[in-house]
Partner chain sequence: MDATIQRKLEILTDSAKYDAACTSSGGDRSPVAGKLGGTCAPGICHSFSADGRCISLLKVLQSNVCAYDCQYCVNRRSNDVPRASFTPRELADLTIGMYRRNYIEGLFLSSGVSGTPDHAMEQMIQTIRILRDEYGFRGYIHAKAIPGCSREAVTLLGQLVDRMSVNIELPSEQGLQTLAPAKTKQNILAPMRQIRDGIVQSKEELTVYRHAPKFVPAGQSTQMIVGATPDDDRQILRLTEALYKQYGLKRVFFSAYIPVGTHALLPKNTPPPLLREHRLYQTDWLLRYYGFSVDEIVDDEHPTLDPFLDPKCAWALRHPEIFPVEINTADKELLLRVPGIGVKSALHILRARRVGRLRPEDLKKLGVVVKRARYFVTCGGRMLPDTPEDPTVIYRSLAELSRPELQKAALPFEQLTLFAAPNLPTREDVIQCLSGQL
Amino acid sequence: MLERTALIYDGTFDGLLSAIFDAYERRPMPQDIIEPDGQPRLDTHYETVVADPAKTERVRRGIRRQMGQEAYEHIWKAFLSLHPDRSMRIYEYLQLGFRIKDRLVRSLTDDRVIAVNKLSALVSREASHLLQFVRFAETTTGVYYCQIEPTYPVLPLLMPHFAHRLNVQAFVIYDKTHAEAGLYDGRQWVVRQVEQSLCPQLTAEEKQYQRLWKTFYDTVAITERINPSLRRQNMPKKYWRNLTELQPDEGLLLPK
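Supply, in the form predicted in complex with the partner chain, the structure of the chain whose sequence was given, as a single chain.
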């Protein structure tokens, strides 16, 4: 008889919540919950569980009611970190949470809480960077378009912000790293997998705006205060590739 047991779930966030419901029905409780492509261990007996929307909802409600919305957001963002240990960390965090309830989010010195908060902070940070650094371009179809290359799949965190802001204006944010696109038609937004990169046609006015923005950007800096390290600190280099203002003059238009 093997020492450890673990559940394998489908790798989605809802699937994880559902698997946690299953975990609580097993005696003894499994030590681990892993994704389909997780690293199997020799000393462990694995059981694959199938996601059930009813179980997902019960767990979701339970978390919100017993630990609060803040805890729920932490695990959701931690999940978006794609960290190899995300499922395990969330599982341990929630076990603690179901025991100590709303004291969970105050237990800031507990290693299980710290582990989840750390992942969640990485994702929050990336999302807030992109709220700053998304640059839309006007396409000939009238839809605004932007390409990003984030480390984490943060589109679900970006879409509500831009949908509110641009309001009736339709737009697309294409996440090249994760081959996903956030689509907004002026009323509702969705996030979809996309097979290949989108190649929108840009308007003539677009080119002028990109020039204007670059002119502003270059002019507003004060020569006597030039400070490359401060700029890098505030605007990490990984974002520069998709920033209009940091393209050489001739490369202003986004990829054809």
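Residue numbers count along the first chain shown, from 1. This structure is a prediction, so every number in the text was calculated from the model and none was measured. Heads up, when I say rigid core I mean the largest set of C-alphas that superpose within 1.5 Å between the two forms. What changes on going to the form predicted on its own:
With the core held fixed, the Cα of residue 230 is displaced between the two forms by less than 2 Å.
Annotation: Cα of residue 220 displaced by at least 2 Å between the two forms, core superposition.
Complement to the form predicted in complex with the partner chain: the form predicted on its own:
Here we give the lone chain, stripped of any partners or molecules.
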């Protein structure tokens, strides 16, 4: 019985692409690609892969050239899903893609395509919701701030949109769930891990605007047409705690 081979990478997207590069350099190709906390098997030989920028870039270019930008975006979003089987699903998806090239994204009945598209859709849906539900507040430093608590680490998908919309305005989006912060200085943005919760001070004017917005929101509501079920459908309840208009009566959107 032949021993299985698996590659272990560092848990980053660049590390995964480096592992896929190494997988294609080996004969036979490894059966598995896993993260450091993956479940080991007794019948498997494990080898560690170190992320290599040159390898990562070659795989990235190869995916875009042979399968298209849409396929690349699907695997990137599938990776952000944090699903325990994301690495293998992406690996299998790309194995198919390197064979059938740009027909990959149209192979909607293939199980490998279905699996990656499903993970990608979950992340895309959450990012789409947050583009609507993010609420920025002006802080005493002049930097705009907002807090989100998403299921998936979607900051890399949100930052380009808000950097374009806010243009030269510096801002911070703090992802409390994953202890990450998206930072924009008016020119470029980065996503960084943070060791403790951010707790900025709001300006007096910001507090007043929040009270006015909440008063407006409550005033225009038509009591007879309130539909809690429809509201939860269009505005999932998990986002409510970070929406100005749904805060307690004082109406201040403060870090929690």
